[in-house]
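A single chain comes next, written as structure tokens; it is the form predicted alone.
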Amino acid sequence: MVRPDGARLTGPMTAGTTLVLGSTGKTGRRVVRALRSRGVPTRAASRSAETHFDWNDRATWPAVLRDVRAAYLVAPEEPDLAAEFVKTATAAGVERFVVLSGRGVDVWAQRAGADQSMIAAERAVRDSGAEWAIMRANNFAQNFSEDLYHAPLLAGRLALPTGGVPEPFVDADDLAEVAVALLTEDGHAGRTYELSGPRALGYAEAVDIIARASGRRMRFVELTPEQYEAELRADGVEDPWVGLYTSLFEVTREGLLAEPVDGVRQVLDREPTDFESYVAAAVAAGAWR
């Protein structure tokens, strides 16, 4: 059966393997864990995972696609690779794709010099003829404990050009649970879900919550875009990444990410995890010791 939008309706994924690309990343490793806890045959693939996969080495593609029926896709840095891979995957028998993307990507991608990787991955699965669903997520709460903002917080100072605009940070565990539902259940074909936490809070408030819960001295400093760019360069960040990071905060300052959305509730029939609960769990796990 085929939807009017061209996506095949195959129903729940009851046979074959589910492929998770980027399986060592913030969402990927959680998706792998959640799938396996449900008894779903899962192939974890990345450059450093149990199954080796490299976007830039097409010789690694066939092995990861063998017997795969559903695939979790995190966009490659090179936009053209997404369409190539999806075409190869569909020919190999993949029937369902779930893509992790970002809120506001449709607006941001239209701007000169903007990164095209996520919108290209969305376009690739929409055009594939296979069943697809897209997850457009806010910034992850786990950025504060596992990635971008972790080291600055441990040093006591997080400085960003947010313009004071709040954001409803989304918990990566919620994203993984949503991804599993989209990968294994029916009823989501041709859907794009916007995913956020339950309330918006400013970066200064977020840092204050973490500082109180962890018992560490931390502060947030609001920068101008020019100051932020200068700090990135002083830290040795190379030019392409400087442009990417600064442009991301343009979307933040314009308020495109500020309003909470109900995608988590739509898929999981529950409220998303609030920031305080995320922080309590991260503190218990020793994130800011």
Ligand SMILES: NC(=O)c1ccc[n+]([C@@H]2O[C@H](COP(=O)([O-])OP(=O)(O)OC[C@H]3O[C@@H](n4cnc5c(N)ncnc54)[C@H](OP(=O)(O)O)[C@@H]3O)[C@@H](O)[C@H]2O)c1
Contents of the next structure:
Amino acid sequence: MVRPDGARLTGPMTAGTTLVLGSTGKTGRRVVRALRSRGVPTRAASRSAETHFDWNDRATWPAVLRDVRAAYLVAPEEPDLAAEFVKTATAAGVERFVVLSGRGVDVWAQRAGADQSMIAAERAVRDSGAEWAIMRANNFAQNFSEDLYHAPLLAGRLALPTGGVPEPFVDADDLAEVAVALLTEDGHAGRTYELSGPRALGYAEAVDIIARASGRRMRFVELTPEQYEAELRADGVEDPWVGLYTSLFEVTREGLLAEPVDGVRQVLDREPTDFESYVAAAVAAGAWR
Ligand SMILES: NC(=O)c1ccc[n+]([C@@H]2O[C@H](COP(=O)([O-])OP(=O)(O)OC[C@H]3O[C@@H](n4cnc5c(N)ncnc54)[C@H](OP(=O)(O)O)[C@@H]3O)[C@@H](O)[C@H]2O)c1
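Let me have the form predicted together with this ligand next, following on from the form predicted alone.
Expanding to the full complex; the earlier chain stays at the top.
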């Protein structure tokens, strides 16, 4: 639609299909659920999702892009693939990208050996000529119930080199709500939102809250970076991953992620979910049974 002065008007993006990559992951599956509950036609894609998509198999790309107007992008491990995919997607008619990224990524991606996947995905959409919005998230609360920290907690001991520096963990349900707003509403084009929970808490405090709420014995052990690296190697973690995990905690120890930020309030006009509420919901769902 074109205004009399020639400017293009874009309505809320509810027509066309919305593509969700990483749709079986912590944020993606919540984004799919939230979009569908609002009646937005949604294509859920990943290697094991209802629509098959593999970053490493370009033959799977065209089908996921058919009739898509907006896409939620979880960065591929291989950084160069993001730009190639975004180029293919814009040529196929995708008008809007929402990228999941990490807080402080512009600082830590410059370090030797640092993971480049998220900064490359950000660059790909910024350079695309399409509308874009970026979500720079703190570490997710759900890491304790669905990811890296879950198995150690069930075994009773989570040991990390955090330097005692607290972090305002962000709830993946809040991230999904933000993603839906950025995918479907106007007014976010060209914006980069920093997203955290409402309060910074140390990992020891976080584990204590989970232990009390779940009734399980769990403790947090503070490690030196050298001890952490030795534990990762003893667990059979291989080289690039050892480097990645240890560099992530450098960022934590430097305090780059420690201050709460107001991106959730900016987008959703409400406070972010606090850690205790996340834990209560996860306990009710049987996360640490
Ligand atoms: N966890 C955190 O605290 C945190 C904080 C800030 C930023 N981030 C960023 O968030 C992103 C991860 O998002 P998430 O936690 O929502 O996802 P996730 O739980 O890590 O799951 C990864 C998703 O990607 C899909 N996937 C993996 N390899 C694929 C491939 N080759 N082709 C197609 N799909 C593939 C997986 O599905 P299939 O296995 O079915 O393919 C899954 O849906 C990463 O970029 C991470 O750096 C994480």
